[in-house]
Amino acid sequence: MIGVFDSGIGGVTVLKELLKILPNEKYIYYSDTINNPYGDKTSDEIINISDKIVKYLIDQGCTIIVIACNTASAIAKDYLRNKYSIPIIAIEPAYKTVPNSDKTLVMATKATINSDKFKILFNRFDNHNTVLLSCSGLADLIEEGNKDKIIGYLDNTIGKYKGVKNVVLGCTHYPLIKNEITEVLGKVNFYDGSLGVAKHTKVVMEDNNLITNTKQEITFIDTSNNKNKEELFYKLLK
């Protein structure tokens, strides 16, 4: 059974992927909004957030946890690995995809923008023309679902960078709001990890044997047991 979770249902676009690409496996959701937004929070309380997840998920019988949440991979990924012996697969901003050297925006969480780890891939993959920018908040309103004030949010914080070519997706709530992104910006190439991540999750399970090619089953968990989450969450997987 494959573990997916993130700060809330953004890492659906994660599950997305590994759906097309591993349709007959059973996984757990788990989304922790109660816990949300990770990505004000310190690194130790990301840490410690994350690994009760993962011992819930390992508890619950799953062999692969996948972190669908660039805040916590970038801040627990190391922790959780070392402690634990199964597959963890985690994602990051897709930016060392980008392909040339346009004007790029990187829009992330305060906490993976300034995590060790995106530091280290910046700075190998730094076109020289790239502006980071922190969207505290953000994955709060796509939470909520209220497209005025997304788009007025947007308005004020990447209005600016209008002209961009490229938009790094550093958080996996951000390509639900794709297209009030482009209503801002107007037409630019997006880049997220979602799909990197789920090609890779497929290797490591042929590598360690835990395909099981079963019926496909898919349990969502809700820290804050909002039937409303549970509702959007289907909603945006089909």
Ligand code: DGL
Given for the second form:
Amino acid sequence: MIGVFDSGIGGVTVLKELLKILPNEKYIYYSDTINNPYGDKTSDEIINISDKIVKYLIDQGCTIIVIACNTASAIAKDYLRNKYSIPIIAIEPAYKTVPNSDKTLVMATKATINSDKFKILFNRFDNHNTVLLSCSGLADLIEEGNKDKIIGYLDNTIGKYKGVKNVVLGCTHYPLIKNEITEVLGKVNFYDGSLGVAKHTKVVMEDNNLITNTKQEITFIDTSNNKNKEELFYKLLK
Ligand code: DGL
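Could the form predicted together with D-glutamic acid be shown next, to go alongside the form predicted on its own?
Below is the entire complex, every chain and molecule, led by the chain shown above.
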């Protein structure tokens, strides 16, 4: 069984890619809405939260974990990999897939942008024409799902970057608002890490003999117990 977690429903963008590549597996999707947003928390908080979730998912029978959250991946993946023996797959902002030095905007949470992991990635692939933008509060607005508020937020934060060609969606919530970003910036090329992470998961599962190829089953858990989240989750998954 594959355990997938995020601070909310954002990780559905990763789960969708996983389902295309690994359709006949059992999944638990753990949406930690009660602790959303992770992006404004301290590293210790993010590590503690992620540790509890991974322990829970392993207790449920997961044999591999996919961290469908850039923030938890950047902050907690080393800790989790040292502590647990099952494979822990982590996502990262898809900055290295930007193929040119056109003007680029990287959108991610504060914790991701400020993390050592992201700094290393950025310095390695720096195209010398990039703006790094911490989008505090944006994941919460996406959870809330109010389009007007999202557009208002984007106008105030990314509106001034009209003319950028590349936008790296460095938080798994952001692919859910590609239309709104396009409304504010015009046509841009988007880069997100979900397909890459799904492909990598398949390779790791093959290497570790974890593919069951039986029947697809998805269990959804939301820590806020808010019924609307479950509805939204299945709607987004379609
Ligand atoms: N979806 C998460 C990410 O990919 C985090 C959003 C948040 O809780 O701040 O970074």
